[in-house]
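So this first bit is one chain, no partners, the form predicted alone, shown in structure tokens.
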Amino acid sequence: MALTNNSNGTVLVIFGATGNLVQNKLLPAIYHLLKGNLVPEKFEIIFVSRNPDVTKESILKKIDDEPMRKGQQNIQEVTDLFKNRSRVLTLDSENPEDFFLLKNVLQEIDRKNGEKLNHLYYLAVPPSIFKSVITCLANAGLNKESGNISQRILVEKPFGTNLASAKDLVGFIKKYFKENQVYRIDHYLAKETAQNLLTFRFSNPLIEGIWNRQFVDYIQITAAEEVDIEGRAVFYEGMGALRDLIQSHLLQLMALTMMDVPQPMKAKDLHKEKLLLLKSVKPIKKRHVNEIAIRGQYAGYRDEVKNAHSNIETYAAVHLTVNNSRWGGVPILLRTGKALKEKTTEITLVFKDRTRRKITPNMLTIRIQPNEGIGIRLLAKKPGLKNELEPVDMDFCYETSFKDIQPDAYERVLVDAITGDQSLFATSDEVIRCWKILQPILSAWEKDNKHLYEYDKGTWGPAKATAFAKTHGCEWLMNTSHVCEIHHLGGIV
């Protein structure tokens, strides 16, 4: 069935049609939404490119060349439908006059369908031209809503590069689009396991009852990548690990993990609780930055970016605390890095040893990617005549527990934007608050050329990171956490 909670059809306008994001993420997502009939009955796509040589055939070549995802064969009917509902518009994203051409095309689509359709503008373009596209849309009147017809924009991160630029961007967008029209994408929040985090917490009294400082010793959230910067020297030299993942994805995952129960479970209330949690993070003082944050750079990075004095971190770890009644005093470790030993994103809660016997702690891990699932580490008696304890892992894995193919994060992003559900998107207040939390670290690191520790590729980061965790009463758990690693699609190996 087509979407029933969206009475109007939708035109999806994609700026930056020839970029990697469109080819690798959006084309597969749209294909599978069409295949599952998960778009409005009246649904069309406009690919915007400034290159007059770009054609619909060149953009959609990918769906002919290879199956869209997970080894599935393309269905010709879906491929034809995709092509029939798509068109290419040559347009200079920085030329206001060209946007009246877009307006004319949108009006033509409305006439063809016999009604006005919603418009969804996806800015798959560099942040440097966000303002230009937004200004031009507004100049052509493509930001104005009437009746139940919506004009929405989808914006990819980064949302600024520091607190000042984030405030500037938020303020600029507000001049032309209201908050309920803006969808700031954090695709980590759209991943199935991240969504299940709320259900797992709030729908299981056994879990929610121990989800607090009485029982939790510390929390660790990691986003580790095996790949290096993959030749993106210009991008990464202006970004760094703290900005790239901790400021956005990891702080958002932390907020989902630690916020109180929204009442009711609506987008507005969910964002209210997330913001309250973020506002309760203890402020970082500049003079204490080296105590609560550590950074590293993998060996060979400076040669790769051709900058012998580069001060950009490819590894960052931060210790935070939250001042509220649920979590006061519980250490929170956030960590990310390039060229590390494994690719994984996961949230781990380590529980206190209330037996006072100094035994191996219980742990609960939510694996966002890969091997998506939730695992619990418990203690059991080891077989034999002696009363010896041994840690055992109990987990449920999406791959074996759910036979249906999981929707890709970008499928969820598009469906929610089409239907107007902002639950999994970052609000302007959340964006600014996240920058405010980390700005003291950014400011200190910009002026500090000493505390940047080198590490070898294929390791877990700088050696000093181990001592850093222990200083805060924690230890990195990546070498002991193995959620769903013994499973494959056909069962247990």
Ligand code: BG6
Second form
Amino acid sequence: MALTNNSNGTVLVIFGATGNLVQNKLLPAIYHLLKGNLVPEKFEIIFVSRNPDVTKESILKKIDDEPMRKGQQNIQEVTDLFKNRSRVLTLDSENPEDFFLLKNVLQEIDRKNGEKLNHLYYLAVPPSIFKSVITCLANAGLNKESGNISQRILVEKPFGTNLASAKDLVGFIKKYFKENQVYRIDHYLAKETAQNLLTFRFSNPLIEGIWNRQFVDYIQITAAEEVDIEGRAVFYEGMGALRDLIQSHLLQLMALTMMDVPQPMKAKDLHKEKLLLLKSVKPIKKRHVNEIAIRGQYAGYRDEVKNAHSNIETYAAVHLTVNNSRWGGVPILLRTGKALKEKTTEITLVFKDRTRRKITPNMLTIRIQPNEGIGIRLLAKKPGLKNELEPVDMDFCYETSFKDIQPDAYERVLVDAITGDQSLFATSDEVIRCWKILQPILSAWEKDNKHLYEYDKGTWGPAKATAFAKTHGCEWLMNTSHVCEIHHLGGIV
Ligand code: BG6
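Having seen the form predicted alone, the form predicted together with 6-O-phosphono-beta-D-glucopyranose (BG6):
So here's everything in the complex, that chain up top.
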């Protein structure tokens, strides 16, 4: 049964069809949705490219790749379906005239289907041409909704590069598209475990009862990547770790972890609570930046980007606090880095030690990826005649608890945008607030090339980061080991 049967038919228009994102994330996601019959009955795709040599076959070459088809039965059927439902349109995203060609194609599709379809414009294009695509869409009248026919845009991050540019972009888009037409993707929010975070918190009174400053000592959110910048020198030189991961994904995960229960659990209420939490983050004073943030760069980065003076960070860690009655005084550490020891995204709450024995404290870890799961570290009496305590781990792993294959985040993103559910997308207010929280750090780092610490690839970042965490009464947790047996049982390092 098609998940979106109730929704109108949809035309997905993909700008930037030959880019990495489309090839690596979007095509596999569409393939799986088609295979699972999870799109509306009337569903068509237009790949937009400025290059006249681009063909449907060259774009769809990816779906013949082995990994995507692993263990699948009706490959040919789905591949044919994909091909039959898509077409390529050569169009210059900066030429308003060309958008009338798009309008004609969309009208032709409507005629063929005997009804008007919804339009979903996916902007997988560099931020430098966002504005042009939006203006050209509006100029051709492709932003106008009528009756229950929607015109939505799906925008990838980065949404601006600092507070001023994000505000400018929000203001600009607002002139042409209403907030409920704009879907700002934060694919971390669409990861299965991130979604489960809310269910886990709000459906288990056992958990919700200890989710506050009385019990929690500190919170740590890590998004470590094993990969380096993967040759994306131009992109990364204008970005850095703080903008790339912390401004978006990690602040969003922090908001989901710490916000109050939305009442009811509708998209609007969820966003309201998230925004309240983000607004309660204690503002960072410029003069305190070096105390509450640290950054590093992996050895060899400057050669890789051919910029001997680059002070772009590939590692960043930030200490924040929240001014509200639930969390006041609880340190929150966020960190991310490229070329680190292993790929892992996890949220850990470390609980206060009531034993006064300086033994491993209770911890609760939500592993977002890989090997998704939730683990709790408790203390138990070690068997024997002595009264000794030992940490023990309990976890639940998606792989063993749920046999079904989890949908990829981009499958979720597409289905929600097609059905018009904005819960897992970032609102303009949230995006601006996230920039506002970090702007003092961005401004200070722009002018400072002294406090940038080198680290070797394959480590957990600059050595100084250990002292940084200690200053804030925390330790970096590498051992959230108890979650689905990925890590060694190494303890705190
Ligand atoms: C993106 C960043 O948002 O997330 C990339 O721009 C990063 O630099 C990627 O590699 C990580 O995503 P995931 O889903 O692989 O953790």
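For clarity, a rigid core is taken as the largest C-alpha set superposing within 1.5 Å between two forms. Residue numbers count along the first chain shown, from 1. Note that the coordinates shown come from a computational prediction; the quantities given were computed from them, not determined experimentally.
> After superposing the rigid core, is the C-alpha displacement of Pro205 2 Å or more between these two forms?
No: Pro205 shifts by under 2 Å between these two forms.
> Does Pro383 shift between these two forms by 2 angstroms or more at the C-alpha, the core having been superposed?
It does shift by 2 Å or more.
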